[in-house]
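There is one chain below, alone, in structure tokens, taken in the form predicted on its own.
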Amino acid sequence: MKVCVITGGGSGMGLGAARAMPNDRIFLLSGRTQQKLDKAAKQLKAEGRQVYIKTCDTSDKKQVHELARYAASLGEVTNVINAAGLSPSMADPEKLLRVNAFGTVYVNREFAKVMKKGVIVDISSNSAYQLPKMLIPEKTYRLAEKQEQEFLKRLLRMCGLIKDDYKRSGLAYALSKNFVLWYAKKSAFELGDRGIRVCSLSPGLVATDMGELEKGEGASMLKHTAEKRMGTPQELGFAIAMVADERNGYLAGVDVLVDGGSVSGKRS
């Protein structure tokens, strides 16, 4: 049987792909509260989905190994949705470049490795858009994989030279998530020929507990989308399962932005 993974799929975004996706599949949640994941998996349950959930810190390579080794114990992975990440008000700014940079290296490449064909969605942000050209350091990006500390090092240096402590994990935040557009371009090419199709999607705001504690300093994207409104959970799911279907199989190495418009009014 088919079996979609989803991180971070306890709340939010990662919820709302669960609900849209196809029913004739096994679904695995996992995220780091088992709490959130326990009641996840009894509404999916309650709505006629077949769940099971397992706890992973993606910023760990061996959760992620074992979260892969369990996916693959359950049927044919077929969906990955790399859904889990923090924003600048959770964590500093090594926190946030581990978990959403590294853990987008540790879901592709663990997950790669299980998956015979199928889809793996890494969901990045449209902060990932508000970099100027040369603020973005594809040279130590390509650091990531194989020297870790050097990657961590060289970024939390540029993030340093900003005094104001949110500012400064606001940094790490959209430096992380133009990490995960570099990366999931980098899988497609690299997994493509295996029939793994690989995608990321960048959101909005969007109406979470997450967004919510973004909301003030995210007020200025919001003035520039077309609605002057947050997205909802639901719309991201819909998004998000849209490019996760494997139906869609001739989109893979882009970045589908899904933002109401945030990043082309402001340019415009």
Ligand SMILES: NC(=O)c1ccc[n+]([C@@H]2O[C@H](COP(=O)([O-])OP(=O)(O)OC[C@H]3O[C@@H](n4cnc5c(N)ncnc54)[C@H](OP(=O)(O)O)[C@@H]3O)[C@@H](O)[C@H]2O)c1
Second form
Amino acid sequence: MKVCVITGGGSGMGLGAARAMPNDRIFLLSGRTQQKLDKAAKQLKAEGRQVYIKTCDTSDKKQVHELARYAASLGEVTNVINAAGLSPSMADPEKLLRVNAFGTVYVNREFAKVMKKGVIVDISSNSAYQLPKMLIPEKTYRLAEKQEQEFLKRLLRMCGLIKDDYKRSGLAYALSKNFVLWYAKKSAFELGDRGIRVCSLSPGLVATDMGELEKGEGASMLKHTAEKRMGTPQELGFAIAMVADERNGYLAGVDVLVDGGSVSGKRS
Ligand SMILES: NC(=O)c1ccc[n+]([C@@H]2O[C@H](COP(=O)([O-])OP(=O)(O)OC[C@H]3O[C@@H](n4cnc5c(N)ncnc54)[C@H](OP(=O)(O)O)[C@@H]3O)[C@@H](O)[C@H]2O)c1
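Please give the corresponding structure for the form predicted together with the named molecule, as opposed to the form predicted on its own shown earlier.
Next comes the full complex, and the chain you just saw is listed first.
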């Protein structure tokens, strides 16, 4: 049977995506908090879905390796939605980079080892688009797989130039999510001829636990949206499921921006 794995699947858009995916498969939800996963699994089971859960911190390579092996023991892993992530209010710059950037590397690499064919969707953010081109450190991004300490040192040095705590974490978040765009594209070209399609998807401000926490700072971007409101977890869940659905087989190596128009509104 097909297996759809959702990191960060215990809440928000990850859970929304589980609800919107076709029901002909097993769902494996993961996150760090057992109670969150128990609650989400109960809801999905009540809606008729077959659900397994496993705690996993995606910033820990060994735990991601175990999650991938467990997923493969349940059936054929066909869809991986990597929605696990932290936002500027939740963590310091180092933690943001470890979870959002290294977490994406570990998920893509470990799941690619157990997948025969399928799709990986890495959730980024419209914050990835806020960085001016000259600030995007692509040379440093290339160090993420093999020289983690150097990658961290260089990006933390950039963040360290900012005095304000929130803005410093804000830059780390934007860098970590810009890295997700870059890494998803790299993965797409490495894995495409094996039949594994990879995309990223960048939400705008969405009314999840995280979005509610960030909406004070994030509200300024709402005025640039065409919709003039936050997105909902249901809308993003549907968009993610559409990208993750194997019927959407020619969508690869790109970022899908689902932000109510905030990036194009700001640019114009
Ligand atoms: N909401 C927004 O406005 C917004 C905007 C742009 C992008 N995003 C991105 O969208 C994704 C989903 O966020 P959301 O809005 O749905 O918020 P959410 O409800 O807070 O979901 C994030 C999930 O990630 C899990 N998580 C956090 N750190 C983790 C780690 N180290 N390992 C494994 N799981 C971890 C959390 O569960 P535990 O705490 O139990 O681990 C939680 O279930 C994130 O990547 C976020 O950066 C959100």
